[in-house]
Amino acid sequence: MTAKIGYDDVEVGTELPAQSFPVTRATLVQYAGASGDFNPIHWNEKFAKEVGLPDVIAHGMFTMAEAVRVVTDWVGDPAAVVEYGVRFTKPVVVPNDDEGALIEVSAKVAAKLDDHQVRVDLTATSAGQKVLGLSRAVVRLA
């Protein structure tokens, strides 16, 4: 695969497609198989609460990939980023419910860089509150 935006094409400001990804308690069950991270904060609500969290919260590496997903579906390779990192700011807190929670994640072209590469910064939030802080990814554009 090859990125499907062209450099020439893109100017800071740029703004990606926003996404919204639901994460319910099944999700964080598929993501603890798949990561191996069983830790019970993401599954168990009783010790996630005796440990001084809200209730049960998403994988911070779990909040992570989805965020970066507008990025990589943007540009149409996910081996086009070829650097990405976060800050976690709050975790995503997700109900024992139908619905679970909702990760928001907007982005935009932040910089035009040497060698076809762009900056762009994403922001996510959940339930109002921004997840993730200094999230920014570089990208090889074609």
Second form
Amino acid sequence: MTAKIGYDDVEVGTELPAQSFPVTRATLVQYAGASGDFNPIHWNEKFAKEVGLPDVIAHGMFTMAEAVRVVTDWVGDPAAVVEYGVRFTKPVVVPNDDEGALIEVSAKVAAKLDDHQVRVDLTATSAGQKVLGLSRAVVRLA
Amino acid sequence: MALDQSFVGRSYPPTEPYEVGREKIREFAEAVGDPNPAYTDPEAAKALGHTDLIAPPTFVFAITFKAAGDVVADPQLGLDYSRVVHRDQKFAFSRPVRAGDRLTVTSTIVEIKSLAGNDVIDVRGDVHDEAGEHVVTAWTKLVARAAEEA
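Previous: the form predicted alone; requested now: the form predicted in complex with the partner chain:
Now the complete complex, all chains and molecules, led by this one.
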């Protein structure tokens, strides 16, 4: 395991490079196929509205997968992720147009732990709303 | 109607092994748009010290969620699955999932509670490889929203 970032090089408050991830209806169909989650709220507008949603929404697990990229890109080796947890607070609504939605993710080191590990707290928003809560990863650095 | 509390602590037999394929990892990485070469190029993965391609951290959910689904679909539990939303997800890794792994999931119901008429169920999935070594544990919290008044 070869994390690019050294434990001694970060401190509490160190910010990871923020990233934005676009998501369209086509993205959701592709993710449904790859993940095996074919719940129609993620691709069928009529169904989504019938169950009380404003429109088709992204898979929570898609949003979770995008958010952690800020961490894995920073550290280089995805195997450095020891723990990762989120709460799905608001859905990412994906309109049926060319633009779709944007998931914006920032992250910072929130605590230095034993054994070269740090806790990174993530913030993910879409359309100005926080879409993940309690979003935290524990990462083992070099 | 409140869910049956006697299900708390119940464990279910391990699932049939799921064999992790390189192409499935590549397909997943492409679907989430992640260009990290450890997901697509065995040589790049080896350069990081792995024996084969590794999977993105959330890849294993497809396996644990299917196992959790079998648990919460138990008719004796009485969960209305059509009203279920995914509330929380957490993973704790002993090592990354990698191509060639044959993984089994043992699911346990950790918690059942009722919050403002909503049923909340927390399922832990312990994932082991063919040698019986722990790979990852996934905690999946599902909420069945209360049915609206008729």
